[in-house]
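Coming up is one lone chain in structure tokens, specifically the form predicted alone.
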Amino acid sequence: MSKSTDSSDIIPTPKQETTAPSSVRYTEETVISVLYWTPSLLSFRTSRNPNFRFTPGHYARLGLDRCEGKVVWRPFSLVSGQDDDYLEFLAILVPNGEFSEQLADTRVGDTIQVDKASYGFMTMDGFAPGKDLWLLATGTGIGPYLSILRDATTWNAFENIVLVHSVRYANELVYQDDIKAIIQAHSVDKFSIRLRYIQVVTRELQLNALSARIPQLIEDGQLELTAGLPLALNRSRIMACGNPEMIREVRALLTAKGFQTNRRASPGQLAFENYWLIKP
């Protein structure tokens, strides 16, 4: 986890539980590490069981022990990939949250629940094929793009990768040092980079980054314009996460040009996750 956001803490998922599922369900593992970017926006890692399994852009369900002995339990999805031997995550702290204040005194050590089973559908697997692979991120919602620029199942998919990240300020820019490092990795020199990664920072002027929201930015044709490459049918597949306005501006845009989601049996060119905030 290195060092170098209008969201929440959340993926959601359909019933949010403050009781916990069955105990035969979940494991209990250690918290091993916790930075904070921002005095509210903090990555943290715990151990991972030998039988956890996920697929990159999926989400684990965390439940966190209450003062009143009760479980609090939220979705979040995971930033570390397939094959590191922890899980890590990336959360903001929700003021009054029933989750984040349990959250905000988690230390090292800390034992935190974790799910068995790993849940979503923003996975490559459901994309029909193509040849530029859009991720598009507001705040935490950069998060499952992490795991998935990790796996090599990703770059031999696709031959360029657009990682665009809206933020309102600048230090809540993530994740900095790994990106390069993955920039890095799949470039064969400096002419031939396949990782375009797009800052956008809305509430300040920021050298280098854009500054409108993305809906904006793709309807005037900027983001396109900033990343080399075009908005197309026959080679985009485009990927949105984050802010729930953000994603309905986004799928309006894109379906009126005719990109259509990825349903179960028939794969598309748009796959969504929303975060919004969760109050007591």
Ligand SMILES: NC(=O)c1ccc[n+]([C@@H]2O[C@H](COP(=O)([O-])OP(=O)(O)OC[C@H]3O[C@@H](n4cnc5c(N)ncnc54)[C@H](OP(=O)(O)O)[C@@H]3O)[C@@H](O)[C@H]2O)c1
The other form holds:
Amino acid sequence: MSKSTDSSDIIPTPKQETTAPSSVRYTEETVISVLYWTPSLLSFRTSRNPNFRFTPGHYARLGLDRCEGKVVWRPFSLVSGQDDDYLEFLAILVPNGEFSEQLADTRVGDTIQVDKASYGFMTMDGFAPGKDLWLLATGTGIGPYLSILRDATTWNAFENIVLVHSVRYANELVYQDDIKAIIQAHSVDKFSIRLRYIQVVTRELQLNALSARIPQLIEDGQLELTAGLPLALNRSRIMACGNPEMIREVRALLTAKGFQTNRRASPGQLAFENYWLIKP
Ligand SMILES: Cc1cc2nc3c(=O)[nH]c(=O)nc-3n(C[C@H](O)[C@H](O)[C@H](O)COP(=O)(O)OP(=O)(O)OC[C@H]3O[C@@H](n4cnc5c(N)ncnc54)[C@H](O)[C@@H]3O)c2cc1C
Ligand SMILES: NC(=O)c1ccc[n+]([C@@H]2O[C@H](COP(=O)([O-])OP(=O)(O)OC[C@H]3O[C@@H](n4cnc5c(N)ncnc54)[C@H](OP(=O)(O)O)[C@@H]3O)[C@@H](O)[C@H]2O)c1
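Can you now output the form predicted together with the named molecule? The one shown was the form predicted alone.
Let us now look at the entire complex, which starts with that chain.
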């Protein structure tokens, strides 16, 4: 965490415990599909206990047990909609990661443990009313936005939505068909598109994609220009999810413009979800 940020603004990244919650706190679910986008990026679905409830933007805690009784627990954002009868997740396999190694061996029909509760602060309910919702993601951070975009509450609350997805390589621009379908479903006609989808590819040239990192695109005005909307305190509500360095930089840029993070007692204009801790 940056020393320069106000510590009261910081939503703690959950501790990545390897021990199970008490056995009454999780259900055993079955993996029902696995889709690899790249050799190290996959989406998977599990069965859903009918009592499992979540708000779009929340994450679940998943437990895998492929090593003789040692369950590894990790938080994963929910990609599926509130009403789907399955749970869907988007995951990257990080080299030498404890959970990643087990997930790489996971197949349809395998068992996965799902904590009965869902968690998180990156939800719509913390925002002061606004006109435009900006959803900024690096890598797998796009996952919870799919769930948010599938929720009617989001579309009732905002006139315009800007989805920004920054990835290293173009083949990591996942869920493009789902996003196109959502754009179509919420467009009045081809001149009034409510969802602007901005692709950012940082490590290779890609037609129609921006190439600089999100904080730089905010700083030099390219993001506003591409979206055709201003980032303004009176109308913009902003979520950022994924790489904690990106979040730290975005937070610093926007708080300098007067934006404030949502807090339980006072709604603001910013909400964040860090996927790992910044190394000291
Ligand atoms: C609230 C929350 C929600 C999360 N949601 C997701 C999600 O939806 N999808 C997902 O893939 N991961 C998500 N993560 C990260 C996830 O919990 C694990 O950290 C990740 O699956 C790797 O686990 P691991 O045991 O293999 O490695 P770990 O020991 O947990 O991580 C090792 C290193 O890998 C890198 N890393 C971890 N996660 C990511 C990532 N998502 N993208 C790029 N680099 C990463 C970091 O440098 C980290 O220090 C989330 C984390 C948090 C805190
Ligand atoms: N993506 C892969 O090809 C790949 C393959 C196998 C394993 N992995 C592992 O997965 C992890 C990385 O996964 P990832 O590529 O999804 O996540 P990532 O490193 O967070 O990169 C995703 C996007 O975020 C950008 N980014 C990185 N730091 C930023 C910052 N400070 N501010 C703004 N934007 C920033 C990246 O731009 P830059 O390109 O400029 O960094 C990229 O566009 C690593 O552990 C890696 O070893 C990745």
